[in-house]
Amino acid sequence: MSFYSNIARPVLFSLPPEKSQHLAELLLQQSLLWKAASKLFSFEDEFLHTELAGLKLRNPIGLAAGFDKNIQFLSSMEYLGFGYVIGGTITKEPRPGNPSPRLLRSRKDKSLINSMGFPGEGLQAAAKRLQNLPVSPSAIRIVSISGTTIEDIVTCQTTIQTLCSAIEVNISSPNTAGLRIFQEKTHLLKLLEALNQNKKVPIFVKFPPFIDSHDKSMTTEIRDLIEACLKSEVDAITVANTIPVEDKRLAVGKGGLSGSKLFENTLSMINIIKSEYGDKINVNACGGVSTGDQVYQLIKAGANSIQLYTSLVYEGPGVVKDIKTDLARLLKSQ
């Protein structure tokens, strides 16, 4: 990680955030380069083997949705040692996303604020790239999909699901108009009923953050959503998306906060869900994770897997190996 922290990150961070992101994406699209370097990121240990919704994982560390929005470099990310990778979020039609500026850094907090709004090339482009990915029997590839109508989301599901290991349905982006309709129990039940009619692979649902600021408990709205997922036999929920914040530096004035500041909130949410629902539902923990000790805490709390995004930006590609090495040591100590 010293090369990244001493050389690569200063170069990337000398650019505006979105230009830096585009440069990183260009580098990540050089899959042969990352394949050649894969041994540098390799760390395997049977103590890390696990299962998520019937999917056998080499380790519980996943790449969160949003990092590879258009499925342009998923194979490169697999060379970094993830147990699974998520591409997207994919929508039926191409979208420009929100106007710029729409991505901010907070170096002090190792966090990001984004108001991207699902920019992407659309379903057909994503499906074509999935078809062209190198065949790998051990690869677990999940696709995040979303939309503002049931019909659009189902179209994404039926087009994509034969090309991936599972589907993650994003109902929780704070930056996309129209999504909140599926945060109402009746609408979510209708969506899940439609998805179940065509289901061929596991379905995950990505939740908004939910701790009540007054008593650190689960809100009624989130409890309703979990009950809907249980009733519809959803295979896992992902907890949680970015925390909505207001920031005048963004063109739309508000966005979603990710990064190290979210970890304690993530851990609290996992504890609350597991204390109420136990093993009734699988949970992917997402938010503020950057160390093996944090992953260990989340697993002890009951998380089935952990997803990373912002820590890759601040710690670099070696963070996955570092987390796995520390996690294996902690698991063995117990």
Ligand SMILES: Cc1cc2nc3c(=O)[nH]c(=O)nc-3n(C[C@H](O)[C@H](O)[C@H](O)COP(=O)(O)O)c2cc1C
Second form
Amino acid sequence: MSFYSNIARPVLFSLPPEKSQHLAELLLQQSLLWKAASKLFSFEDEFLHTELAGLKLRNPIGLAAGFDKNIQFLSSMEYLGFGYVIGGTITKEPRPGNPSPRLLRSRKDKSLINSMGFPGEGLQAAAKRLQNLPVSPSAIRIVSISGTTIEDIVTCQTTIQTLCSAIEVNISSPNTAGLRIFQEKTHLLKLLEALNQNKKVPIFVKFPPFIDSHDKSMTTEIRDLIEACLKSEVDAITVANTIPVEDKRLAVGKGGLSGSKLFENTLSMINIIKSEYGDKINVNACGGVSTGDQVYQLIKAGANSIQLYTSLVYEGPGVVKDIKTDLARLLKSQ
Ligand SMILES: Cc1cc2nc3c(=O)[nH]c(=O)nc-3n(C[C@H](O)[C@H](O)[C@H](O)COP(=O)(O)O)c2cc1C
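Form predicted in complex with this ligand, following the form predicted alone:
Next comes the full complex, and the chain you just saw is listed first.
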């Protein structure tokens, strides 16, 4: 049993979810502490090296968007050994997000339900923090951006892209009114056209999940979105965001499910996309990943990288090293 599961997690989980999140954030802001501890989390292996949209990654494990919404502790997350980290989602203006309660835990199935709704300090605050991050030539920093108008999203792109390695455009938060407009093909095409005019770094698009997996088919809406991404030469798609669910304990009555329960669906989505589109599109798999074996399955299914969030909450900061160690062993035994 680790320090996290014996001591840190019981303390964090004794608090209401958002309070424990704030406490974790305060700890993660102590970047010198994490730098000092970085050897504990270090595991490097050439078998893990990979490339994603021209970016050279030390390993295919990425920090998913939403964990460090305001770019307050990205360098600490880098010390945990991720191959890349995503800050944000950032919006042009500061936003309070949805009313509380807006974060729930379900310990028995290691899941979370959130209806955060992009609480954030806005573009300028995030850009300033990105600028002040310590320079690290091997760090791959990606920023998730969003908004309800093309103009706002382009403003985020042009301000932030000189400070990061790639942009992930979030069109899929289930908690933000107005965002779903870009889940419609013609709107997405217009957005991507505008982003392409200013493009200086790779662009990823983060998709909503499609749950039609029992008959192993892809919904028409998702096919349309993929076609729009192919046409616009998007560098990768991230599959996927949280699964929309209703829950009366949340102030707004509905939110997004994340964590262990998502994994089978994530694997199905990657299989479906890859069987139809093969190497035509790069895919980052996201949803329910917590072990090296799961990453191995996703990579075998064709994923170029994976992203995680909720397993950090349940398994702690050592989860990245554990995943990498198992993944390297599995890749070598192939
Ligand atoms: C509390 C919380 C906040 C999130 N905020 C964002 C966000 O701002 N932008 C985004 O693209 N995804 C956000 N996500 C979704 C995650 O990036 C990820 O897609 C989802 O949680 C599935 O991965 P997981 O099962 O590894 O957590 C959030 C997830 C959680 C749990």
